[in-house]
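Below sits a lone chain in structure tokens, taken as the form predicted on its own.
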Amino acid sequence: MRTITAKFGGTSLADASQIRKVADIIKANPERKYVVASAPGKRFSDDIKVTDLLYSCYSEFAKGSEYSDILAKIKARYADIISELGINFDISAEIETIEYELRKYPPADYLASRGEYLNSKIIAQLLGWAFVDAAEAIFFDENGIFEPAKTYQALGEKLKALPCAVIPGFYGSMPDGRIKTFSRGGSDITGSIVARSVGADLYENWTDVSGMLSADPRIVDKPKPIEYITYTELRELSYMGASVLHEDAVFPVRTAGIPVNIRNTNSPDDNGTLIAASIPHDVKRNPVTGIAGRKGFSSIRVEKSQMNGQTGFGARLLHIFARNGVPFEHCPTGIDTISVVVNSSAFDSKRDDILREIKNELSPDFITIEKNLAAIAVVGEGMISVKGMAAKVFTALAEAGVNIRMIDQGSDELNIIIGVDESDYEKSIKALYAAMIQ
């Protein structure tokens, strides 16, 4: 029998009604043996996530302010879930333990992790499954860096000895036993780690959307869903902010060749999006998988006569940005010009230092700065085998009246990145979608 690791997000576990849906999904397929749970998310638009309440509680405690009202809200939230599920779970004892530990003044990570901890214990009891505390088998070193080899071995041994188990997402432990959390959204990472540790055949990531979309639905009306996408394509689109999966969660399963299925808890019959190393040959796909973009870029264009004859000019230019802590996003070049595209928020505070160093060290003829740029990526592994894709991109933008400020194509021909004025961003996305996907 295959083994599936299933992770459920905060909206999927926001209240008792949602948790019942999750329980039904788990029971519907006996291959789902290991479940990773998030803390309860928002039940409605103005609601507060349990994790946010926990952070607020810690903040008030750290300031020496009264925090008991916030802790009472957290207790009431879980008490409602427990009552509606009809299970026997002593939430009062759990809250007393949390408050006792809090008075020892642990790091904020301890309190932040309790949302996943409590939700996972509740779900384990509802299912009649074993509960495995992530702190016992997901490890960080003394610098707070995740230890993959140690974790995969310990967690794999612990879980494979159990027929089924629920594991809280978001955290692990330091060498001295202190709780350490991943970044926000880290339950996705935990799910991927569990899948890797048990050698799962599939990692299901259940959320509130039926997979990824081929464009931003806030810009394009009802964009087509993406049924299949490769890890490489996902990386490109995620970089532009078009992913429903925490970016770091891709790497543990990618290296192990485990596919990921993004599914919708509220529409469990939808196939969602399958992410894999390669797409089956019998699957027909559009050459363009998705279109995504981001605003907030600046381009620093450096011009110097006979630049191409100066060995190391580009390396020295990029080193100036690196030395000032400003990573570059793209670097289009010409014979006598080179442009460095950077995030404006990172560049602005270092602008004067960087410009001065460029002038002193490289003696350019001209330096030109363009601000308020947006970068748009047209992504698809199928583009490499189709003639005229770049021409199609440029024609679509020209017909929409968009002036292209930058062009950058990856060496693997997986994507075409276009720079446009921020004022043309939405218009460009719509034009590209209509030409390349619709």
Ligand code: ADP
The other form holds:
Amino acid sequence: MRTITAKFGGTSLADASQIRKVADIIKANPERKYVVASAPGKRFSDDIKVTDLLYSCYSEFAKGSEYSDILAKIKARYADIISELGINFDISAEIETIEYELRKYPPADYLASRGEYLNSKIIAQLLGWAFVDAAEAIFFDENGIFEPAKTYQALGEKLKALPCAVIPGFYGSMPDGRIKTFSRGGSDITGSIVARSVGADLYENWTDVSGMLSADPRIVDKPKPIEYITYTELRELSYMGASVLHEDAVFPVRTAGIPVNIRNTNSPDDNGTLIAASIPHDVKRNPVTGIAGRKGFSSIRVEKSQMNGQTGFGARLLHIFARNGVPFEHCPTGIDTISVVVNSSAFDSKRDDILREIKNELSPDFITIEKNLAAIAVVGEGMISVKGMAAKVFTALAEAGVNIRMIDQGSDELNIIIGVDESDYEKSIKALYAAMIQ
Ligand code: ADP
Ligand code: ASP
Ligand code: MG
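Moving from the form predicted on its own to the form predicted together with this ligand:
All chains and molecules follow, beginning with the one already shown.
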């Protein structure tokens, strides 16, 4: 029998009625043997995710302020779920343990992880399945870096010995036993790790949309769904902001060639999006698969006449950023200019040091900083074989009255990245969608 790992996101598990839908989906296919669960997400648009409540509870605790109100809210969310599901689960005892542990002042990660821990225990009980704590088999090293080989071995052994199991997403443990979480949205990574560890035939990622859409649905009205997408395209789109799947979730499954299927818990008959190494030959696709973007970039443009003749100028410039711990995102160059595009959140606190070092070490003619940039990626493996794609992008933006502040085309011609003013971001995405996909 085939094996499927199914991960369910926060909205899919936000309350008892959503959890019932999830249980029906799991029971509908006995191949779904390993389930990864998130913490309860939002039940309505103004609601607060349990993970966010846990983080605020921790920050109140850390400030020495009163946190019991928030903890009570968290307890109430689970108490509602438990009573509506009609299961016998002692939430008071669990919350007491959490509070006891909290008083030992663990890192915030411990408290943040309890959302998935409790939800997964509840779901395991509802299904009558084993609960496998991620802390016992998902490992990080002492610097907090995920340890793939050790994890795949330990988790694979544990899970394959069980007919089926529920595993909490989002966290694992460090060598000293302390809990460590992935970054936000990290249950997608846990799902991918579980799929890889058990050698699953398929990784299903169940969420609240019927697959990956070709643009952000919060900006474009009803964007076309993507039926098939390669791992490479997905990585580009998710890194650039298509937030349906965590940007790091692709790595564990990609090397093992395990396809990923993004599906909708609220519309389980939809096919969703299939992510694999290549697309079936008989599938006709648009040259552009999707458009995604992010705000919050700065560009540091360095100009020096006859820069082109100075061997190592670019390397020395990038080294200054690296030395200050600021990774660069893009680096478009002209003959006498080079721009380094960085995340403003990483750059702002290091700005004065970096500028001083550039002036001292490279003696540039000018340095100009542009803030509040948004980067937008137009992504598609089919773009390489179609003439005039870049021209189409520029025309669409010109017609929408958008001033392009940066252009960067990846050497594999898989994407064209455009920098625009943050204030033009939504307008640009709409114009590009209309010209390249609609
Ligand atoms: P989950 O709680 O299931 O992990 P997320 O909120 O992390 O779900 O991701 C699903 C959300 O991602 C959707 O509700 C949608 O608003 C958003 N989203 C952003 N870009 C895209 C896109 N290109 N395709 C689909 N959804 C997207
Ligand atoms: N609950 C975590 C978060 O809100 C992880 C996840 O949902 O994937 O970020
Ligand atoms: Mg998510």
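Between two forms, the rigid core is the largest collection of C-alphas that superpose within 1.5 Å. Positions refer to the first chain, counted from 1. Computed from a prediction, not measured in an experiment: that's the story for all the values here.
Asker: Once the core is aligned, please say if the CA of D15 is shifted by at least 2 angstroms between the two forms.
Answerer: Result for D15: no, shift under 2 Å.
Asker: Superpose the two forms on their rigid core, then report whether the C-alpha of D282 is displaced by 2 angstroms or more between the two forms.
Answerer: Result for D282: yes, a 2 Å-plus shift.
Asker: Any CA movement of 2 Å or more for P163 between the two forms, core superposed?
Answerer: Result for P163: no, shift under 2 Å.
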